[in-house]
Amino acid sequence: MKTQFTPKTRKVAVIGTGFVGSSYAFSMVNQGIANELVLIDMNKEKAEGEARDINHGMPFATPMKIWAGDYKDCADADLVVITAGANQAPGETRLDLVEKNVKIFECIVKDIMNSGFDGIILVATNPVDILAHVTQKVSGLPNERVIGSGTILDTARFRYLLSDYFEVDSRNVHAYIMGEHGDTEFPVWSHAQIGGVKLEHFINTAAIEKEPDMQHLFEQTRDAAYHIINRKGATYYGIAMGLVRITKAILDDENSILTVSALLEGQYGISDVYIGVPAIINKNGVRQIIELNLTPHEQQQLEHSASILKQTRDRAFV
C-alpha cells in the first residue's frame, strides 16, 4: 500500500518591497529556492507591481507562487524576511538609523506575531544587529529563530577583494569579517586562508594587519557601502544575494557556516548582544555559534564592537 507524501510548504514572506526586498524576491525566483513567496508592504500597490513584474518572467524560471499579501499571510510561513525600514542616506552611519527603525520594527514584529507565525525571522534592515535584538525581544521567539544578516555581506566583500588581489577564485578564499555590520567590524586575519593555505604564506609575513595593501583592502571592505551609496544611492544586490544564501541554508537544512548576527550567551566571553559571528545555520535557525581561536587583538576588537552595539541598543530600546 502506497503512503501519501505531503511536500513541505517552503513558504517565505518578505516584509518590505523596496530595493532590498524586491532584489531578494528576484534572486529567490532565479535560484528557485521556495515554493511560495508573499510580498508585504505598506504600499500594497508597490508590492502588487513587484509581484506582477516577477510573475511575468515565470516561464523562464522554476515554478513558484508569488503574490502580494498582508501580515495574515505570515501565519504558515517557514521564514519571514524583514527588509522594511528607513534607508541609510549619504553621510549617515548604520547606527544613525536606530531611532527611526526601532519604532518601525516594534509595529512590524507585533503584526507578524499576531498572525500566529511560529517560524524563523531573518532581519536585514540596518542597524541589523540592534534590530535583530529588538525583533527577538518583541517576538518572544527563541534566540536561535531570530537571525540578522550580520556580516554575511561584509565577509563576501572581503573574500571578493582578497580574490581580486591574489587572482584566485573567490570561492576558494575563506575569511571572515566579524563584529557589528558597520564601522567597528574587523577582519579575522588569523583565520584567513586561500585553498587551505594561511594568508600569511602568500604575503610572507605573519603581521598581515600591518601590510599597507591588506589594510587598504579591509578599509575598502568596511567602507564599501559608503562608496556605493555615494555613487548609486543605495546597496541592494549584494545583500539580497546574501539573504538568499541564508534562506537556502535554512530551507534546505544545510548546516552551513555563515557569518550572521546571532545572540551571544557567553561565547567569546560576551553576553546579551546580537553581533556578526560564524554560525551553523539549518532548518532550526542558528544551530551553533562557532567560537574561533582569536588573537588577543581580535578578541579586543570583538569586545569593543559588542560594547558599542550594547550602548547604542540600550539608548534606543529597553
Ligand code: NAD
Second form
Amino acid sequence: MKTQFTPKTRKVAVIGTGFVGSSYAFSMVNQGIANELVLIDMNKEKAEGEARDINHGMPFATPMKIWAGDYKDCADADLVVITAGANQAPGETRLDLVEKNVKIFECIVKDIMNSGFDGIILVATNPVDILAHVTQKVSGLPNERVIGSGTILDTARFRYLLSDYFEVDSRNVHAYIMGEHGDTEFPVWSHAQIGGVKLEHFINTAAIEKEPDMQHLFEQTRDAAYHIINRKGATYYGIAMGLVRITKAILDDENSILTVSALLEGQYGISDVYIGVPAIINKNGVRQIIELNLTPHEQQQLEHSASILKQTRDRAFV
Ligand code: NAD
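Moving from the form predicted alone, what structure would you give for the form predicted in complex with this ligand?
Let us now look at the entire complex, which starts with that chain.
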C-alpha cells in the first residue's frame, strides 16, 4: 500500500501589489522560492493585472501557482508579507507616513487574522519599525513571528557601496546598518570587515568613522531612498530582493543572520521597541537577536534611534 505524503505548502500572501509588492512577486517567481503566491490589494484589478502579467512568464520560471485573491486566502499561508499603504512623496520622511499607515494597518491586520491565519507576518510598509510593532499588537501573534524588513535594505546598500569602493565582491563585505530604517540609522563600523579583516586595515586608519570617504559612503546609504525618489519617484527593486531573502530564510529554515526589525526585550539594554538589529531567522521567525559588543558611541546611537521610534509610536497611539 502506498504511504500518504503531504508536502509543506510553502504558501505566501502579499498584501499590497504596488511597486514594492509586485516587484517582490516578480523576484519570488524568478528565484522559485514558494509553491503558491496570492496577491491581495484593495485595488483588485491591479492585483489581477499583476498576477496575469507574471503568470505569462511561467514557462520561463520554476512552476508556481500565482493568483489575485482575498484575505480568506491567508488562512493556510506560511507567511504574509505586507507592502500596502502610502509611500514617501519627494521630501517626506518615513516617519511622516505614520498616521496614515497605522490606520490602514489596523484594518489589514484584523482582516488577515480573521481568516484564521497562524503563520509569520513580514512588514515592509513605512515607517517599518513602527508598523511591525502595530502588527504584533493588533495580531496578538508571538513577537518572534512578526518581523519588519528593518535595515536589511540599508545594510545591503552599505555593503554594495563598500564593495564598489574597495573593489571586493559585496558578498564578502560584512557591515551592518542598525537602528531605525530611516534618518537615525547608523553604521556599526566597529564590526565592519572584508573577508575577516577589519575595515580600518584596508585604508590604514585607526578611526574609520572619521575618515571622510567612509563618512560619505554611510551618508549615501542613509540618504539613498531620497536620492532614488527624487530621480524615479519610488524605490522598490532593492527592498523586493531583501524581502525575498527574508522569505527564503523563513521557508527554508536557514538560520541566516539578517538585519531585520525585531522587538527588543532587554537586548542592548532596551525594551519595548521594534528596531533594526542582526537576528537569526528561521522557520519560526526571529530565533535570536544577535547582541554585538557595540562601542559607547554606537550604543548611544542605538538608544537615540530607539527613543525617536518610541516617541513617534506614542504619538501614533500604539
Ligand atoms: P504603491 O503606492 O505603489 O503601492 C501601495 C499599494 O497598497 C497600492 O497598490 C494600494 O492599492 C495598496 N493599498 C493601500 N491601502 C490598502 C489597503 N488598505 N488594503 C490593501 N491594499 C492597500 O507603494 P509602494 O511603492 O509599493 O510602497 C509601499 C510601501 O513600502 C510604502 O510604505 C513604502 O514607503 C514602503 N517601502 C519600504 C521599503 C523598506 O525598506 N522597508 C522600501 C521601499 C518602500
